[in-house]
Structure formats: structure tokens, C-alpha cells
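The form predicted on its own is given below as one chain in C-alpha cells.
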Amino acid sequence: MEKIPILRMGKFLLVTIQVDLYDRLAEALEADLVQMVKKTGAQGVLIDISAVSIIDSFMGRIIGNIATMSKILDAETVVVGMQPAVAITLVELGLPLKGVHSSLNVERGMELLRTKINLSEGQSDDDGYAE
């Protein structure tokens, strides 16, 4: 089974979803991501969905679950790159995505994570580790 790569960028984990997520892949991503938050002590999770053109209620729940589980493990979650059609679909499905912050792009998402975890300006968030 294919896996979605999870990259560590300092205190953050970055996930870029480049394929349409079917149920089993989405569940594997959820489990892998929560494990990586625990293993690395990440303080933030950034999920880039800019390549996702369609989202259903299951995928919306998975994103919400990731945010909830990450928060329990003391990490904030930001979703970036959401297409307008995806945002409309989420609203029409009535999925509020509690605990999920959003931003337009990766750069702004990283800034939002830095703000959310209150990194001091002089503190580096890049220790070069990738998984």
C-alpha cells in the first residue's frame, strides 16, 4: 500500500497530499501522522491539500480527527491550500473541522504555526531532520 510522506521541519511535521485519498490511505495517514507527532514531539502539523480537488465527509472527518488527536498530543494543526470548491463542500456537508486552523499557502501556514506555538523570534525551528 502506498503511503503519504510525512516530513519533519524542526518542530513541525509537513504533509503534502498529492493524490486523491481513498479510505484506507486516509486512515493510514491519520495513524502515521499521530504516531509521528508522538515520536518526534512535534508541536505543529501542516497539511497541504492544494492538490486535492474533491473532499467527502469521510476525509473531512479524518482531517478533524488528526487535529483533535494532535491537540491531545500538544500539537497544533493547520491545513493549507484549500481549493474554493473543497471549502464550499465542507460547509455544505456541515463539517466545521473543529481545531483545524487554515491558511492560504505553506508559507503563511508555517507562520501561523509559529504564532500558535509562541516560538520566540530568535528560536530556530529548522533542525534539518526528515522522515
Contents of the next structure:
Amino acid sequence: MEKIPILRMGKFLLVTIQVDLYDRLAEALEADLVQMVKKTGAQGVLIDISAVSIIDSFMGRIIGNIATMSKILDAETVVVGMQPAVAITLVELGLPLKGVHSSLNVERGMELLRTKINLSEGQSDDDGYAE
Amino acid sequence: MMVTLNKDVMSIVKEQDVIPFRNRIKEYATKIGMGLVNQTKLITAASELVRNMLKYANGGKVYIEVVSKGRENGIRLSFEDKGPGIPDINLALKDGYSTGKSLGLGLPGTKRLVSEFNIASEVGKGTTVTVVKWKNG
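The structure above corresponds to the form predicted on its own; please give the structure of the form predicted together with its partner chain next.
Next comes the full complex, this chain leading.
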């Protein structure tokens, strides 16, 4: 079976979806990604969907699931590079991908992940009995 | 008066049939000069309907037609299955209603994405969903 490669880059996992996903491939990606978060202790997941021309309710749900599952495992998810036509379609379909962070491109997505991680580290420091 | 200019049929029996089917629609839509946003809406709608067909009726047939009405050209897709049928169509068209485990966006969402939407179903016999997307609609 085909597989979507998951690359590790420091604290982050990088996934670039280059093919049209059919359901089983998307489900496999969801499972693999969550396993990888656990295995590598990644703090951020970046999914590049710039080559994806269609996101229907199923694919949208998979993306939402990945974000929620990663969050529970203490990793943030950012989706980057969504095509404008896909964004228009998702909103009209009634699936605005709530709870999923997004960025225009990979560079900004990385930046967003870094801020998010620093932010949450900052917060956990404040939680202590300082001063 | 709607005139059919071209007719094609594809049978969908397994998940892997969906991607070639989407590509076929894209070919036709490009041929009539449909813009990218409308193409994306049409293909997304088709994707939802074909998923329903696979999930509830183990597949079926899809007719892809290039149609014309007055000056407008468009694509008409008819999804025919011999599945269990839908007992209450109005309920199935409601946002957030699902008998499966999905979000219940399939039918109502699809309706919003296309220009014309029609559904006929008989319990025990099957369901036919017909959608039209006009080139500029």
C-alpha cells in the first residue's frame, strides 16, 4: 500500500501531501502521524496541503482528528498552503475546520508552530509557585 | 430546456474508483471552461455523493453529462444506486443529521455546492441523486 511520508525536523513533524488521498490512505496517515508524535515526542505537526485540490467532509474530519489527537499528545498542528478554491468550498460545505491552525505557507507555518510552543512553555513556567 | 451534449457513464464499486472518477469530472469541467472555484465545488460535491453511494449502497453508477440550457453550459451528474433507499429525505437533507458516524454534512453541504440538486429514493429499491453545476453558477 502507498504511504504518505512523515519527515522529522527537530521538534516538528513535516507532512507534505502530494497525491489525491483516498479514504484508506487518509486514515493510515492519521494513525501513522499520531504514532509518530508519540514515538518522537514531537511538539508540532506541519501538514502541507498545497497540492491537495479537493477536501471533502471526510478529509476535513481527518485533518480535524489529527489536530485534536496531536493536541491531546501535547503537539500543535498547523495546516499550510490551502488553495483558495478549497477554502471557499470548505466554508460553503459547512466545514470551517474549527480548532485547526493554518498558515499561508510552510515558512509562516513553522514560525506559528515555534510561537505556539514557546507560548505554552512560557505558560507552564508561570504555573509554578514563582515569587 | 436542457439539452445533453455528451454522455458518459462510470461504475463505482470500490474506494479506489473515486479518484479516476474525480479526474474524469475535472476533464469535462475543464473542457467546457468552468472556473477553478466552481470545478472544486462540483468535484467536492461529487466526492460526497460518491462516498454516500459506496457507504450505504455498496456502489452504483454515475452518469456524467455535458448539458446546455440557453447560453449556459454545465455538468450534470446522476448517481444511481440500488441500495436500501432513504426513508425520510427531508431529514437526510438536514444539517447535522446522520445515520452513520459522519458529521452529517454530506447531503445538505452538497446541495449548497451545486446549482441544482434533486433526489429521488424508494425504500428497498435505491436512490438517484442528480446535480447540475453551471459553468458560471
